[in-house]
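Below, in structure tokens: the form predicted alone, a single chain.
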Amino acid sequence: MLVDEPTDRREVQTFCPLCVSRCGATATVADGALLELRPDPAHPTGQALCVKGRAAPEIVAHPDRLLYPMRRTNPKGADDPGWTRIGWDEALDEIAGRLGDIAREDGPEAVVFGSASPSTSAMSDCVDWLTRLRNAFGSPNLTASMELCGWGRNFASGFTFGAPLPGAYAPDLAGAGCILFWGYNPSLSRLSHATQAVAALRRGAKLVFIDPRQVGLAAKAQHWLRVRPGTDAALALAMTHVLIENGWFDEDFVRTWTNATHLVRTDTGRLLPPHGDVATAPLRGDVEVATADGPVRCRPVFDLIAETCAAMSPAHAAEITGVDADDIAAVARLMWHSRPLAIYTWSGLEQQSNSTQTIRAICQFAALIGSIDVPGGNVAFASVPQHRIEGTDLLPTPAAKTIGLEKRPLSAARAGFVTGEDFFTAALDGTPYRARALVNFGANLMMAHGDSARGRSALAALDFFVHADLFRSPTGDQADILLPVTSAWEAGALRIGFEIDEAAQAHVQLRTQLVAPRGEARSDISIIFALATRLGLHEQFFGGDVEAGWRHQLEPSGVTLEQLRAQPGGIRVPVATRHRKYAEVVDGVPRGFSTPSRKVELFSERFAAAGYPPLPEYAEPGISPRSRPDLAARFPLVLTCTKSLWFCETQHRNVASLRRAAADPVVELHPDAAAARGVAAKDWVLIETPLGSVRARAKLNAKLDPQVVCGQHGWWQAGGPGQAGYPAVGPGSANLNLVLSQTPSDPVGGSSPLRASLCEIRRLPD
């Protein structure tokens, strides 16, 4: 045996939690080190593994890891925080003491909890436990970028279907006749979807991509619609018009399971209670209804939809969106004639000033096509039973105190989620009350949200800020206490269900610890449990025993921790998905949908009551050539942004292998736009917006609209030799969000317009 040959080499089945794909993997471990991570085809999400997952050994061993708890010694705003090492007991005691004091003085709502998005970080391991801590502490406030990465998937569509589409109603890609990816590219965001989509194409499924850029799988699509950023609602309404005009809609589903035949008063614009047999009621025309106050003229919801969509003809939509009218009609035809239709949307539609109505417009044509909870459509797959552990019953403070709820009563603030915009306002201006403290797990708030300089000021204004992370960050450097967190492979985690289909949802896995934690780093979940204990929340956190919490979570499943440890690749629990669950009869009546009316609510009475348009409408982006011609004269280009294949949002630019593949921040622009500005490929340029300028290298992309440019957010970290770092704010910054505004935000959900604004590109001198 060679002296340097590993003596304890072993292969361990695991999964990678760095993004929403949560790919099944096999790890090679030897002599206490993680050597390799590669796909595990036996796992329901293990057909492929992205470059970030393969870089796991570098992440674990990185020399810049945080290894010890630290306390700030220099004032906020100083270039050097003056970090001094402290012990865990000292850190936890100080945190618990400061939080307790603030709660006694101004109420627990003055403490905000924060989390990196569980879709783009390993916080998926424990975000529900952080929510439990927030609730048990008594705060209704959690900032987790929900308005930027989840509002559309998890909330906006719920007003139509009563459950998220495409969240709870996931795309059944294996059985789909047509797949629609809108504002979402699984080649960059979710390899488990990408591999399923490729398999679907091989068996003959059709594929439609709607995105300003043609990347990855979009090149294989039957139709790629290059929509102007922020105008997606116009496109959706035009496609709905084509469906209605040609009779391409599932009339039985529309009549029976939506409120399309319900009547709307023409005098008040509000719904009447259902009259007569709504399944046979007319879809079009005027109806006179006798009421206690005399006859009232009404129109069916469907008639109003038809009228609204007729105003957005394909020809009119083409002028707005830049998509050819014939292509709009062709896509509508394809989706109807290639049913069942499976849809997935994501943050390309959520980071807009009209995100909610855009999602509702897509839900509207999805409902007309009728592929809801049917094989090959969007299906609520069966899942493994478990005890919910978010602890919503533990919150003594009414949810009405959530920051932002008064301003946006239908937003995710109803579930305790605070937008970055509203959190910064509460910290800086005390509206609706002052946010005094933040307990934050990994969220790089300065870099993730628009107007980074305002975010920095908000963090500096806090009385107390504790941040837990793997590495230092611009956000963490504003903290009072900095806590070191393990990588995902230095800690265990329980996963019940992997989301993408029935087999994945039936999969339960305990990710075992592969290597020892470095330094004094602790897992996020162990920090949460330890802090809960210090705060006197022993009973709510199972005496501080993480494994006891997992056992409680698993109890309804019939699976034990011992079984999971014996089968590290996971256990499949028998489940059976039932389709068309809304049609099941319970106590003599159909189950229906989880909306107030038990119908798919094309017309939303909740929106009408809150003062919002009850039918989806198109609104021009708040910062665009059409809405702001005063700005467009100086900033004539439409600016959007995209996720990088190589990094999870603002993370990993310090990982040498990833950085070699993507060395510099990039802005893509059409060759004609570049030539008009004297810009060549790889030139350093300034991206100028009304908020300032940041630097990037030019990349020419002939597939872009000549009026559209596409940047990348998240650039700050330095890598290895020659891999520069950039200031988060100030001269020389490459932080795109520094020059993007949080406003005008979506009036319903609060989404920031990070994907649809204005800019100019100027070449930097050599």
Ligand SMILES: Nc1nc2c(c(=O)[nH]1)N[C@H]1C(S)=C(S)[C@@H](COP(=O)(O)OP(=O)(O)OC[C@H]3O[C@@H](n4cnc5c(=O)[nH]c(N)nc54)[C@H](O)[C@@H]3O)O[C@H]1N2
Contents of the next structure:
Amino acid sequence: MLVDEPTDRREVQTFCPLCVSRCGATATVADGALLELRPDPAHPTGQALCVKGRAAPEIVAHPDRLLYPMRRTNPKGADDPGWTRIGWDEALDEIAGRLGDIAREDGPEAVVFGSASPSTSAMSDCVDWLTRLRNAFGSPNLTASMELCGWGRNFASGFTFGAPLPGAYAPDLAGAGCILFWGYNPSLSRLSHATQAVAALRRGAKLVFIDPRQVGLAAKAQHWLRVRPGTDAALALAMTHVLIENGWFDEDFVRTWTNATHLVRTDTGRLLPPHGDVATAPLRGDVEVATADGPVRCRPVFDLIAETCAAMSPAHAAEITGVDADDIAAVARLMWHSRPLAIYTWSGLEQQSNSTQTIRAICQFAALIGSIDVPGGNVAFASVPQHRIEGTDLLPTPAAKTIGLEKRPLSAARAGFVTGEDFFTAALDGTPYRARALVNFGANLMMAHGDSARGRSALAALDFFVHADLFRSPTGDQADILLPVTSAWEAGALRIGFEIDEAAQAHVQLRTQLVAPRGEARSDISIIFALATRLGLHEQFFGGDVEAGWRHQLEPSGVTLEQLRAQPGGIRVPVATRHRKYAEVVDGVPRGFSTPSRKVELFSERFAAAGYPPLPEYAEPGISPRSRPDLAARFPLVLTCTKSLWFCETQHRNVASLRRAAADPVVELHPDAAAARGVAAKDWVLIETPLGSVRARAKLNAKLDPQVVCGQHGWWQAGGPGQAGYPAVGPGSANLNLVLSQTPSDPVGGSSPLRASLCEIRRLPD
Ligand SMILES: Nc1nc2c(c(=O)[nH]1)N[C@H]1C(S)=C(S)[C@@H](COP(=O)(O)OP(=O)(O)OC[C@H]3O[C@@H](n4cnc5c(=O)[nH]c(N)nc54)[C@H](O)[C@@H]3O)O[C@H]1N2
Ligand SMILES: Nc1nc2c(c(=O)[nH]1)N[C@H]1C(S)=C(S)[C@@H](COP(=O)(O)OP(=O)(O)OC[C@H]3O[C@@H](n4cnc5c(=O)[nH]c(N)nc54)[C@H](O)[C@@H]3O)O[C@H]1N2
Ligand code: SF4
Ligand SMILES: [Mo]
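Having seen the form predicted alone, could you now give me the structure of the form predicted together with the named molecule?
Now the full complex is given, and it begins with the chain already shown.
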């Protein structure tokens, strides 16, 4: 039989929003189906597509997609929620009614909003609109894994630089003399960065890669530092010591643009108001200063930094981190001599009990090197002007009531982000007040956070829970109502800026709908607008018209929706990046940095005022052989984890082609550690922690420290035939977060210790 040729085969430029890379792509569509996605080299992020992006057609057509709104008919906690199909009107009316009731009874703050991380889902298309809905509704609470994914990158570094590094100050890989990837493996996690980094190495840029594992570009790096998980701050302080000892720091930058010359009172430990000429003020020593309280001995901030760093000599840091002292010195030398230095840090440093101090120690190091907002350093690239649509003006006292703010006053709760730990506590214990409802777009809260069993109880304790997703999930199965969401290719989306460099930042694209929605699925953004309308918030939502919202957002850019529609590959809006913007003189004074003092705050008064160390210090991870020898006796191995090349976070194990390449959950361990436990490659083992045990297959890795093992989170979903699923909780589980703890969490930002804890590995009998 002859197969008919498709009649309407089309090639359409688009982009893949499945992860943070947001790769430019060209899609082949025929007879209403997505057939293929391949790179679009004309796009600033379009050099390559990963396996997940190429699996887009499989995701769209997946037999397990949610197709209709559904209501649970069995009690919470039942194995089968008894999902029964309902109509959209019924669903939206019930949601609006229940949320309205709860807001009237206990205030809108009793309703928490949730989002899958924009780094790992197409929620990046609309998370700002979700924030607008939350603000317009009057709730200060959004839970979106910020404390695990972006606290360091997006918030902690802001205390030093006034803006995030490496968030707003992005690594200018194209111009870098040296690249520093620290706890970040873009070859796995962000293809567009990996491609740029490879090009930089080809033209001779140096690379320093700091990771317990030799992965990705580590093999091509001048130095791979095999750090013990969770001890990175010790490394940063020791490297800073090497810089100071050798005079390898940008003295002009440090004097002019940081508070290094400002004086700290030795009696109170607080800063004096700046005085004197920064060009000639001493960096070292101490001075007596006349104050209202009489004469006080004071020391320049720089002197205190030099002292804390001297206490962390390379030899001492070597003991703590496992990195050779000579390598620490060599790496500091290399980074100084091959400036400009472009830095990116990520997950390895985010999911730690000491994330904040680690990030601040790295910021201190970066400030001394001085490659801030200079070509080839960390640069705030120009962006296309747009109207912000998060609606911060809609919530009069923004974060005052955010869950977790009282406990951690400097955390991302200030911006309305609730940690998983604090959300579970509010739902279970009513502290600081009871979280009664959750409006959740995707986030697989139960699987994404440590202590999944507690997460499950917290979700079950909610009075009302609505969950919007493409698929069922352990989290969604705790909901009262499930809403079916379109995949990225069944809906349009507006993206202004693709982040990684100026060309990418200048790129504006309207991703067009390629195929019809499956079943009754709707896009997240249309659900947000529809819900807003039912809640009586249509005025704040452009009369419920998504396109009117996009037009408003685009207005300052000078680009219209019509122009974007005519060019599905996107439009480059001319923008010009200026460097050293802090040195620009505005109204007779230099612009400086966006900190309270306009200086790079090496010493943080805000930290001091909140009772945190104002200068970065090393804190041993909360669960480690050194901090918990009691536990280490039973759980002698240091456990960290990583994401998977083949899947996003807890997703995609149901995609048969991806699962064929990565069939089972894996734990990497050193051959000696394996041999000592009678474990051979590919054996099924149990990863045991004080919270219980989960299964994984052993993968031997001779490059690891014999005491360190590395697991993977996110395993639950079944794939095609022979591709097993696992319970999210209970016996037989492969969910690493079931046995990882949310505590002790970072005292400043609240991140959980998912990347440094203790375990034992035991061979599972056949
Ligand atoms: N393929 C794929 N891509 C993704 C995702 C995905 O799930 N899969 N998720 C997206 C999201 S949400 C994020 S946040 C990004 C994250 O992207 P990355 O941060 O690159 O993700 P990981 O590979 O998990 O972590 C980076 C490295 O940290 C190392 N590491 C572990 N513990 C430590 C430590 O204590 N110190 C140091 N220095 N390193 C440590 C790990 O060995 C790992 O190689 O990726 C995004 N892209
Ligand atoms: N042990 C350990 N735990 C971790 C991490 C780790 O490295 N190790 N990483 C942490 C990090 S960095 C992050 S970001 C979090 C991630 O945690 P989450 O943000 O919860 O991301 P996922 O686990 O991938 O779950 C995403 C859910 O959203 C759904 N989804 C996907 N796309 C869309 C969409 O466009 N719209 C809607 N409505 N739903 C969608 C998926 O089907 C899935 O159910 O996990 C954290 N947890
Ligand atoms: S790296 Fe893969 S999943 Fe991420 S945007 Fe690119 S193609 Fe999509
Ligand atoms: Mo993330």
